[in-house]
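A lone chain, given as structure tokens: the form predicted alone.
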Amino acid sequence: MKTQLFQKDFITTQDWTVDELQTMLDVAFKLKADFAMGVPQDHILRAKTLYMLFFEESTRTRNSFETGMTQLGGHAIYLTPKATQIGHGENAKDTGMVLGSYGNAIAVRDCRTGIGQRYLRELARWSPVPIYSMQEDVDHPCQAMADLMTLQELFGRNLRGRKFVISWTYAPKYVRPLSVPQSLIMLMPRFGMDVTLAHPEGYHLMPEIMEIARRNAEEAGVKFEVVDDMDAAFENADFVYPKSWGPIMVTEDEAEVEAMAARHKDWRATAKRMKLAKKHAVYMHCMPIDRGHEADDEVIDGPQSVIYQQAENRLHVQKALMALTMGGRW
């Protein structure tokens, strides 16, 4: 267990190390016990703030960091560009010297292409508080945490030669970021799992995420391959994750994103899908889901379905960062 954690930032999963990243699923296995028992939690971060800076709106995320600095006894505030002097044009380096000197952490959301976490890089710089990243362009470190702990709530630690995949899904519309498929394709692989990418053309990752990603197998002595066929991905997996995400690697354009996405409406997950993988085989979603676009209400609400104790989780998990990095009085 590292336990050297405090004033540590959390914006992607690359920056700590397995075994940190282990301490702090070790850690939310605790909370969680813990908040079952009715152990009370209140005193691990009394009277500390969390500030939470939305730039973009979100139902998971937002509660289960509010719910979870509450059960800490500490308290998160709600603050968003309009409502602050970002949205005027203030600096990263005003608004985190500024708010780090009010606060325990600062916590963002920002997922603008090109922006999201360079931005937090420039908070992070100047801030004398931890950074935490409830997602943004690159990643989502919280959510690849919380399925990690899902995974390994439901089939042990030990993870090594499962077959983890991430497939693209057709959904009209909204162009969901990259954030979710690169947070797996670089987390999983270092946690034992040899990880399939299937995503129709024009849907590839960055090219940059592409490369930790076969780095960190490499260095893990498993696999990572890239398919363009939804039935082989799922043949023979453990652990199946089919999520939209937008060609934002090739256009953000609404008309054009939807005319791309409209030419794949059979990549969804089905009943028949499911068989293709083994019959333990789980399936994952962050949520929110497009109900019969990216999978079918049978797959959402069947005995396969983990997605609300991955939703769950995030709650327990970004306890434990909190705790971590924030300095828990346990």
Given for the second form:
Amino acid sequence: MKTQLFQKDFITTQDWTVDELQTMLDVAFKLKADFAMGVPQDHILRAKTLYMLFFEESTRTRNSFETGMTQLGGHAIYLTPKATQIGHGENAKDTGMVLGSYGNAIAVRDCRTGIGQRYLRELARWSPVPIYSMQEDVDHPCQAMADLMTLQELFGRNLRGRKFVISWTYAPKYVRPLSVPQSLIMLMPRFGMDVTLAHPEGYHLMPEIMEIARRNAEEAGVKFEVVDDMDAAFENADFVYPKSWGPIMVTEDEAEVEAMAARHKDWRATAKRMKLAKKHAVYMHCMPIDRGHEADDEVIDGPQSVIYQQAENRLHVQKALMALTMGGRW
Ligand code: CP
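Please could you give me the other form, the form predicted together with phosphoric acid mono(formamide)ester (CP), since above is the form predicted alone?
Entire complex below, previous chain first.
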């Protein structure tokens, strides 16, 4: 167990070793069990403050971070650009140095393409307290860690040889960022899984992230493949994670995005497709799900679905992250 994590940023899982990430999971399992038994936890971050800055809306991320701080005895403050001087152009240095002089960590969601993760890095350069990603344009590390926790909970710590599929799906409503599929292809190979990425033409991910995923797979001695066929991807899968993302590497123009997506309406998680995977295979999604487009209700609400466990585990991994990076010393 690696416990020298006090004050460490969490912007991408790539900045943490496998041992450090496993420590976060081990602490999350302990906090989850203690919480279920009513063991008090409100001494861990007593009187500490987390600032949560959201450039975009959220259900799970905001509420799991805020609730987590309450359970650990601290306080979380919800901020938006409009509710601060960020909306008037205050820069990352000024925001990071000032908030960092009041509280104990700053968490940010900023999915603006080409801006989000750079903004977090700039905050981290100046802030005296840890910076956490609550999702940006490149990565969604807390989501990926909750997903990994769910898989370890269901299948044990040794996931070597398991086939993990992240597949694009159709969804009409808005352009979803690349951060979830990118966070998964980077993280899962490091924990021994063979990863298959499936998407139609035009939905490729950032080349530098693909390179990291390939390198991670090579170093871990596992497979990383890219296919353009959802059925082929599902075959013999242990874990399937079908979700939509935008053709951001090609266009973000709404009309073009809609026209491109409309050509692939058959990219949906169906009961028939689930049968191509192994019998014990689980269906995963980070939520929110576009029901009837990304997946059929019978899959989302079916016995193979673990989506609510994934969502719940957001709370526990983030509590572990905060306890380890904010709570270690006084
Ligand atoms: N999965 C996830 O990040 O959900 P929210 O957008 O609701 O936070």
